[in-house]
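One chain comes next, on its own, written as structure tokens: the form predicted alone.
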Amino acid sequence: MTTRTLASQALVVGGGQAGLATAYYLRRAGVEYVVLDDQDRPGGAWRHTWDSLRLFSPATFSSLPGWQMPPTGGYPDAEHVVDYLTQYEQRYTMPVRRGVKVIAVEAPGAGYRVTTSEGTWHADAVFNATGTWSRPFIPTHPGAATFSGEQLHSAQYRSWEPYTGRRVVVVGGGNSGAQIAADLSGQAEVTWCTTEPPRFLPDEVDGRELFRVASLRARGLGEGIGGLGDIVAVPPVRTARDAGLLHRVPMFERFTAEGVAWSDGTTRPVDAVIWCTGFRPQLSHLTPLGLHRDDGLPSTDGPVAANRPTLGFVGYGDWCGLASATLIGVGQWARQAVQRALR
């Protein structure tokens, strides 16, 4: 491993959505900077999506700061999203750095120090955008240990292919849970469990309204959409929802060895479970930091570490900035990120 010291004074963890916009705006403000990407192409978290996945919105709603991503039929599913955000990364110029792993960011005095697999760099503020596809998150559950079929997240899932005719109980009242459940009806024998009944969002209520509404409660002004329901009805879910083939179940107690178990007694075989259960940060590599904490999750002023500016956090979410996670809202935290490390 060789030590390099790094001159542009800004370093960027990630190179998917969140980490191009904030290279977008440190570009715009003339900063030299780095961007340093664990993966081997562009695309970000879109690379290792499932075959059906599709946007909330058209492209013209699902857009990176500077250059609107090109029309597309209907709603872009992964592979228009990944060639955006290539010719994004393409049309910038921006110093993407492939293939390098950052371990741990280190504040010993003035600055961080960044110890990756290629090398030690130095850096003035630091943009963590390494998002949370790389951190899925399964529940603790009695009995998992004891099943004797296949357990997998909705991140290893492609497609319904391999699960024609086979028993799937799919867990997850979201939007991943409602959109894996609709790719595997007609092709194999779904259960769709979850905690709470399932709440679809009116039919025209797309990608397009939940960033207004975000947008708004970022302004303090409005009490966001969350009463109208939790799932976006996309065409697919549509689709299946009015078949009446997304029949929801409550969740069971437990595992068996063949399959899983309800409290009331009731039992069914199973051949693979889905748990489509949400993601966590990856944010492992500012460990050595020792950051304050609040709930598991280092305390932030918006998109920046709480009492350290220089530290930014893009593209995680409502934790660090409401739609932070979606394209179209991404870049309002990302600029505001570098506004503030810049002061």
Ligand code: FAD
The other form holds:
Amino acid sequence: MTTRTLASQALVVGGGQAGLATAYYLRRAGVEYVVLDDQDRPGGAWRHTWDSLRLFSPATFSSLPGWQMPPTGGYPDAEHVVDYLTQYEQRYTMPVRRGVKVIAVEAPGAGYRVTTSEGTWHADAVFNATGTWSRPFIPTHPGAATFSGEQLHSAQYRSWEPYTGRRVVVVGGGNSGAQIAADLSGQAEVTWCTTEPPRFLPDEVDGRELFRVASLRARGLGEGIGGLGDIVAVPPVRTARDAGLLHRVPMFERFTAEGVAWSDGTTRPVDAVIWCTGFRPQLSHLTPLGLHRDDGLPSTDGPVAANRPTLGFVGYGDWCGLASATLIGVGQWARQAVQRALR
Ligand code: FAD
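Having seen the form predicted alone, could you give me the form predicted together with the named molecule?
Below is the entire complex, every chain and molecule, led by the chain shown above.
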């Protein structure tokens, strides 16, 4: 273990898109900083998606501050995003240390003591950009422990191939549920369960419109069309839907040993259940700070901790910045977090 002391420096925890956007503004502000990331390669969560995933906006609407994502002529795949983030980091010669896990952040006096898998660091400001993919959320459901089949979260799903010819339940009415149900359709025997009927955005509406709506809402201006939770009809979803392969049924009530059962007594044998039920922010390293919490999340004032502007939260979604969990939306919140911390 080595110990480094960084005078008047900032540490960014997490080297995905949110960490890089924060690094961009720290660099512009002339602050000495380091990004610590526990992965061995660039790309953050985009390295862990399923193969057929497509962005819900074209490349030109999926860019971080400073440099536009190279166009692809359609909706980019995750590999394109990984390439973009890799080049983005190189373009601005960002000091990203990979394979370094931040274990604990403490505030023993002025500034922060940050314990990592590679030693202890000291910094005046800490920006958390650890994302959510490493904390998949699966709701508790009656009988789940008795089910003899496979259960996995969308975070672990890669492709339809292992499920060929098998009976699969996909749970979740958001974009992940729709995309995975579409990916499996025609290959597996799919049952798509959602608590509410899924709402598809019109085909001509994509992530650009969602971002516009989010920006309006951030300024307290109107709702715009649809809800931000609506499903974007990306090409694979549209193809499955148009082929009549995307049917939704209400959520089942409980598991049985062999499958699932609905409240009307219907049962269905099932080989696998894929939970597309979202994620939670990965913030366990902040436990020693004993931050005040609202609804289980640290209390924030925009993208910084309430009463602690030198502790930033970038990229986790609406609780710390509307649309901050998107490529195009994260930049404005990274800029604000850096400005607030330096003030
Ligand atoms: P991440 O990419 O997860 O990066 C965080 C990094 O921090 C990771 O490398 C992680 O390993 C690391 N880390 C975590 N904990 C620690 C620690 N303690 N110490 C050190 N490192 C740590 N957005 C769009 O703009 N367009 C889309 O089309 C789109 N589609 C999506 C589809 C799906 C299915 C999902 C799940 C999300 C989608 N998003 C989309 C949302 C969003 O862009 C991603 O979730 C994004 O990857 C989040 O970036 P991030 O930098 O906040 O987190």
